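Only one chain is included here, represented as structure tokens and corresponding to the form predicted alone.
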Amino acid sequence: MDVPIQQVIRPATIAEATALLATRPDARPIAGGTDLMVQLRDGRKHISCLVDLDGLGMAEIRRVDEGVEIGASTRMHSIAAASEIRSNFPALAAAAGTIGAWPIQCRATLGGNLVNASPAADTAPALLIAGAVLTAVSTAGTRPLPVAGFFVGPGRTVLMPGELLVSVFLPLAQVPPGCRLVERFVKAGPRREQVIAVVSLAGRAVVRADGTFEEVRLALGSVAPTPVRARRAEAALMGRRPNQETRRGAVQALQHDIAPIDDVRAPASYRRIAAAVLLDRFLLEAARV
């Protein structure tokens, strides 16, 4: 693969990595490289130095107080297989397991999927419904970044020059007594496997014993310039049972939450229909699980 890289630096610590990024405007961090290397090859990125993040201790999944922390360099196959993720954040486990083929999942990292800032990033909707908080580090210090405000536009985030995403914190869901939690991730595309989502949806519902919704969180990818929460659809569902009338109202509200475009993968009209179908299926499943 012909890429315009002149130097690869392997720092020994995160502090050394951030110092390099602060002083080398031609440098870019790399972990899995499944997006970055393609962008370099195609001429969409122009950098001459890579800062290799492997070996910096950022590829761990660990239980912490009131949540789970995932290092930014953690590979997708590890996230999909981790018992802590599968049991507490099944939407994220499912999303990680749909990214590319197995070899890609063995290289692609959570941090890369987020920093690449594709509107179709599979892990983003799952992190949005989880209320994830990202941690970024630079020579100026550490700052928390709620995932809800992380994406600015296609390929753009709130990360500052020289700032490095190091971890993702997922707070454990609080389910009231007598309620049950339903969480899913699904995406639509032209084939079943190895597909970039035409539409993706992550849903989390806390269902009371009487079948009404205590809480609903919905997030979608590939339907706006960034992954988005469907706030209007959520509001249409709160305190209601997912009967036909309620589902119809939520689907109508959803159309005001999204702003899809026509592109080479699908027209906007199809994306609107697909988003409606994915939402309706999730609500039906939440009603009967």
Ligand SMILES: Cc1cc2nc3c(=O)[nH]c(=O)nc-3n(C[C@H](O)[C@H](O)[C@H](O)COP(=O)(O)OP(=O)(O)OC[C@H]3O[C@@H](n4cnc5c(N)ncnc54)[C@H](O)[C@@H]3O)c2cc1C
Second form
Amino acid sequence: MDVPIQQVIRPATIAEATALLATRPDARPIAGGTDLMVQLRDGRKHISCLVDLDGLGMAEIRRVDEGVEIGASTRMHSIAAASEIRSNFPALAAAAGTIGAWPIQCRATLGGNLVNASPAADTAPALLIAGAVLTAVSTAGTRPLPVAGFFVGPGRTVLMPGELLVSVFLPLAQVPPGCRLVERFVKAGPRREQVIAVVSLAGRAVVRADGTFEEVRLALGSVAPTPVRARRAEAALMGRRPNQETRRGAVQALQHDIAPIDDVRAPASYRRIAAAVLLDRFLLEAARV
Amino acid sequence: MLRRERAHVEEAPGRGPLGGHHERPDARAKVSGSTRYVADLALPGMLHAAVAVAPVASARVSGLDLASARAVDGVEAVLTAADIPGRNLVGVIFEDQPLLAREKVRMVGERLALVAARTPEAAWAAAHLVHADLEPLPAVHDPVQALEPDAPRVHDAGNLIRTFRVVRGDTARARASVVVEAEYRVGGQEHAYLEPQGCLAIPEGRQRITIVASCQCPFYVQHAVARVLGLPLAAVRVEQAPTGGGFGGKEDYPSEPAACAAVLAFATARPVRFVLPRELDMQVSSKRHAMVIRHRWGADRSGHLRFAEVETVLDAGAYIGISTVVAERANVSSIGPYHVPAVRVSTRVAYTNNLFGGAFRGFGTPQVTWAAEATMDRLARACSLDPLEFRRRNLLDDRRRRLCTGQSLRRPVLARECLERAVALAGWDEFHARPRRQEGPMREGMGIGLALYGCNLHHGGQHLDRSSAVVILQPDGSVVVRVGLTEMGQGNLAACQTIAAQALGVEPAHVQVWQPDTTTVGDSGPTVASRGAHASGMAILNAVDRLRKKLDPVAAELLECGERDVELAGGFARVRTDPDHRVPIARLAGEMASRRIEGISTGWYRSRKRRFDPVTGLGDPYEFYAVACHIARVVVDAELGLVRVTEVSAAHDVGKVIHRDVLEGQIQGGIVQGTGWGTSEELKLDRGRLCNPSFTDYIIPTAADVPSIRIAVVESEGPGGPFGAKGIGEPSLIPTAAAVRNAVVEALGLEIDRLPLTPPTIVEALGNRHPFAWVAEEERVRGRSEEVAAGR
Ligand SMILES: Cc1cc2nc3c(=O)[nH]c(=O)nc-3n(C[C@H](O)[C@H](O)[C@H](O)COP(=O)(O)OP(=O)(O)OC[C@H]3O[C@@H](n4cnc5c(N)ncnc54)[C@H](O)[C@@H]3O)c2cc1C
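Can you switch from the form predicted alone and show the form predicted together with this ligand instead?
Up next: the whole complex, starting with the chain shown before.
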């Protein structure tokens, strides 16, 4: 079946796009369309006008002071391949490289993944541990939105109607001298490829020379109404060495960071156990690398 | 990935194409996208059909409001049961299913009204606006509960549809020192054909109609359409459209959309195309049956089987369809290729308000094989024997040839040969000789699955076991072949082409096999039961024999030899005793044309009559059998519960290879589909509603999940069809999931009796052996949160 779209508009500038979105409540931005087209076909979204973001030049990955800026329309395959991302934000590169399969990665954008706000959005945990800051633009002006407060619930963000996400800023990790950085993204699902996460985890550990943690950041997907930072588990690890006792404590604390449910993909009990496994494996690896 | 043993199959010059691997005739058109499937077909004035369906599994229909549906722009017709010109009935065997519900709905997706409109969007929008007053009725969703006396009745006569049995010897008095019992819950499966169900109905007044349908049996469709329109069979022409996958899902089900499209086409006097959206297709079309299988099997101290008791319940869903036929096959296949002196099998078919059970590659055999092979491993362990040795002691062979029904298999019985070939390919001994890696969460295992498959139709379906072919020699020596069996991706065109080319001594490229059409060949029954190459091939050989009655005299005249000395080979008619004395077949055909000799002949095949007692289950349910052995190697993540099937070694008793690539394609495809069924494909139901009706959440294997596949082909001069060939379509799938299950059980050291082996199933089975089992406690303490935590 076709989708009930009457009109597609291709603005040439961001200003034109935001002006359109401000005046047409029936309009919605479309980037790669890999979420939106599916939802339109299923009848889960009712929109008659699409504003195509492709011509707005928002698909760049740029090194800026203290960080890297990624345009909202950057495709997953560019993110997965960019050396700037691979070396500085390996969890994000890995996450982008596991979204769907190659054809999807050639369409799917970072902005679309975030604004769609699925609890399973794979780039979200990676951005959470990086402390990313998003930039939103509307006719009312520009505002920064820390990713930590961006997601409100399944499919819901703090973005206001008519607001466009234009870029994502990722600050470079601070690694004190003598410390090393370990960053990973992993997901658990029902097969090897083309997996929508049953649980995903992004972890960043700054490990001191003596093997204790200077800092640990953890974020998970598909275990709560939004992607979540695991602050309690992080606190349980701070300053410690990832021996068995510490790992067990972190896994225990993690259970209070997450609130999974039973759904068609897995029961909550499995999600809790899988989250524990992914965390434990990350910590073991952090100790080893 | 695939290792071939090519050397021994290379064609010898002049031997013909049999067993070779020339290019499939349908390959290029399919790969290049020029094949036209139903959804690609359009006619001027064509309308699109849609269907209004019940959202609940059991209810009384107290009213239908069609006004808003009729008001949708572009809608040409909205029809209910009262508008059907013939009988309001679908179903192949039993008259329990209406085309459109009148008083009661018994399953989610039951049809209430039909819509035809100028666009598919308008048709579906109108269908969604059909308002039905449905008063909920009690429903039953577990097949075992359905058979209890106080269960809600799906149909007035009760939920037990039929019981099949095999009773041989006295299991109660069998002397067994080791007895195991188990209850297996085996889930269903979605066919996941690439092309959804669809057809195009083209009326000619109210006199006759043509249906172009994606289907496995144009004759079933013909009967169904004739019945709902009240037409004689001759007024209904069904042409099989190129069909993008069937796997059993297009055996009986296509009759339903075809009947809908036909009724709409007659009502509007316009062509009507009906293509099911994927989600609806997955909800309403037939599925592999879920089964509950109870076993009590015993062996003596020396590891020989003494008795086997099997009690199976099939979940038929709300209508019988062909569930009884599936049960009939499952029943006699319950024991596998083993020698057991005393057997008691009962197989009951139960109505429920769940998905519509039907044909699916293997036809009931994969489920009972999964259970039988699980029990074989259990018993082996109980006897302190390894699974290989235990099977060696119990397999049927040329000395012990009686299967559970008492039928004596014809020689050679190749079960042992298949087992040993697979064992060698898999490196079973090496694998088990070396110490297994045990550090870390990854566990390796290897498991065996063996299957005995009765080729062609069961005794109960013998009346359908016939087929028709037409062979037309063209004036240029090329050949048209029409058969009554269908190509649905499995390679039947290539098989028929090879058989005809071999018999006529021409190049395969000179033979064109066309899709069946009910006006060109006789009713040949369905393309199922791995009978495609067999049934069409036998009819082709018969047609070629008859054609030669006209061709040989002309050849003899040109060659100046006796008619009996004419031989067809390598593109020539030649003298058997003097092969250099020859004329090209093209010249011979030209000669026949100029002399106005009829270059067309028909062929017919029917299976031999057999004796079988449906009450005791004793006798010869099938004419001959194929054995298959798969050995799977797995790596299980014992913490996340993810099973990775790394390798499957498959040995198949195929009789004779007709086309090597088609054969290997079937084996590879069967293994992939069997792996999916065994590990990740799960039909998740909520009160009869399928919760995962799309490929987002119905998890079929991707290319990355496909194991490395090794194939051993066992040929023999035993019983079989054309040139001695047996079927391969289903034996290729039947043992895979069983082998995978046994490999996982070996890897983890615990029994798992539920299929599929998804990560949550495995983690649950691990219970307290899982290092993080304790975190699930947290869940129980904290209770459930309200919000949806996982979405797209
Ligand atoms: C087969 C398949 C597999 C998939 N697998 C995965 C997976 O493994 N992991 C995963 O996380 N996701 C997966 N997805 C989902 C999807 O591909 C991703 O979420 C993707 O990143 C969405 O990006 P898009 O550009 O296609 O978004 P679109 O569909 O174009 O847009 C999504 C939403 O975001 C809005 N939007 C887009 N850009 C902006 C912007 N700049 N400003 C404001 N609003 C905007 C749109 O209006 C829409 O509401 C899969 C999808 C498919 C079809």
